[in-house]
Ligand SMILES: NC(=O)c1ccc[n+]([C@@H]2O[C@H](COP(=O)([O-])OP(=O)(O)OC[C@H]3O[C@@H](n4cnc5c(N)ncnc54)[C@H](O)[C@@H]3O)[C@@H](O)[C@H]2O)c1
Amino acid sequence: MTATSERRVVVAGAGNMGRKWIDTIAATPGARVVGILDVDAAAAAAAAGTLEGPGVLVGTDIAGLADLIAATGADVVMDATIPAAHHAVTATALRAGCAVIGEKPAAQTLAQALSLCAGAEVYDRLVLVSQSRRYNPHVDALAAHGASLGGLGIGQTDFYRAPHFGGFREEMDHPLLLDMAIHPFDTARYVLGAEPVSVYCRSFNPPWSWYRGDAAAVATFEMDSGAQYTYNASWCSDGAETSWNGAWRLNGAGGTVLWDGESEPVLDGAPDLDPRASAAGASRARSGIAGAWDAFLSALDAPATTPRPRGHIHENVLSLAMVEAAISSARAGLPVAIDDLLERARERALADETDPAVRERLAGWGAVRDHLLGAGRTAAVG
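If we take the form predicted together with this ligand, what would you give as the structure of this chain on its own?
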């Protein structure tokens, strides 16, 4: 595939996010939606009806995804299905030779996400997880200011909102931790410049909650830099709501940086601020899913020696590990070590894997953390 070839995209999942992705892809010169898959035939047909140009093929069964890819000549699959379907969609797309950009989370479970990392290696295709809230110039500025403070020791996010979604979120055991917390956890890794070591989490469901599972949590992570990152959050808190990005505080020896999640981060202190760091913060990259899409397309066209983009599945898995570790800690009432969780997830993935080549690859990894972080160095072909 050369930089000038048209990207032919099958979009799986034509719900809320799928429709946004279809609009984003349709507005991209050099990319075209050629197929739409959704178990809800009306949703798939309605989404196809919004597209101009040559006919778009529509499918309604995940078992037919490989045929849809073959019939449309697609080289990219965009996965905006519900989390429970992410592994099947991405694994099928990889076997059919497609690169994948998928909505967060990478998969419903860490074990499934590790299977997809090994699948990306075996089939030599890029898999990028769209962690859309990390594509934000304010987040880049927060990271740059944080880096200027002489070593961060404290990170905190407060998140209090009261959305009524209906649908799958109101039926999950841990809607806040599984569906929302991955955004700030992923951002915390980036702005602290550190990886998670362990977590202690309490989750709970306030008496007035309209969710079946726990809609609130307090989680404290130890990071490998020595920093502590604390997440205080509720998805059923009316009044004085924070922004969707939450309210952030990073603190180092040189002072504090605050971010309300909506406006420019504010630095309070007398740090020896490197002007180049501020300039790096003033990113001109697009925000949200458009930023993820741009990063994906650039990575597909990049030479094989180029470092993979942030969000590639090996890098993103540690954000999902933070989610699963927090849930595991909340269930057990005990701290959880991320490395133990990663190794147990690999055992689970090996037990569940149905693709022999992927199982062999997974079995050949060294320590999971080392493999995930080491695998980030160069790009796969798309």
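Okay, that's the form predicted together with this ligand, but what's the structure of the form predicted alone?
Left out here are the partners and the other molecules; the chain alone remains.
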């Protein structure tokens, strides 16, 4: 990246994640934080004070984000706000001509996420959701091993932790599914190479739980490849805890892959399978938010015909759909078809949309799944 292509970034959100993003961006040659937005003026000023170089402008109101973008000449917005603010921040940034990289989820609801997909199309800008746990060389190796097995039929994640967060998570109706499950759901789509079709989920709260809402769940997804993916999880299980990435098992025609969430995945396959060969496709890219940031910058600089990076909003929406479908199934006690959920979300998005151009684009889509998987496969101008 040359000095003439410097990326000027406004960071929205100066909390813990916002500060991590500020540090990551500041350490990147050719990128500079030029503005910080946070409802807490002291937090925004403190974050700005950690940066060297020209003065960083600060703001405290999402309604003033467009003005902050104009005043700084920003071409990128990094959204580290709470999920309830994601739609407003991203929609404003798109209308102001900025590309956006944001923390998961893409938006607080699936309907809002579909609105942002249409907005990215209307304003021809890249929106990437940082599913940071997918940027992990062990996950790449897990996917590579799985692909070597000649077709996967079973995927499973066991996740057992006992975090005492305090605060809002312990008061949520579905803390595990809403706040954590999107990570393994997104990873499952990647390593299985398949998309969700339906889900049956049962959520519950063990009697010893310190959460008000359901802190445990079992969800089984049917994938379009015919594979079944099962998520067995609890946020109130002391003892023998798994990794924060969970413990994974993939089973296919040629054997099984196991991953403890921390070490290299282990392939137990047919005698003619070479674990070293299947793992050769594992990425050596950076992990976590640094990996997401690198992918975002590469996509911005890529030719218009280049495939978009994983995590771009059209691709990411189906991970959020898995979360909403699992919660819907748990509430109803019945299986939920993902396509039905997507179409209802589009109806809600059309009813709520205030941007006429975005509403028109949404209304012009065909089936939502087909549009998400088929449209926008190449990079936006961004």
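Model, not experiment: these values are computed from the prediction. Between two forms, the rigid core is defined as the largest C-alpha subset superposing within 1.5 Å. Positions refer to the first chain, counted from 1.
After superposition on the rigid core, the Cα of S225 moves by less than 2 Å between these two forms.
The Cα position of S209 differs by 2 Å or more between these two forms after fitting on the rigid core.
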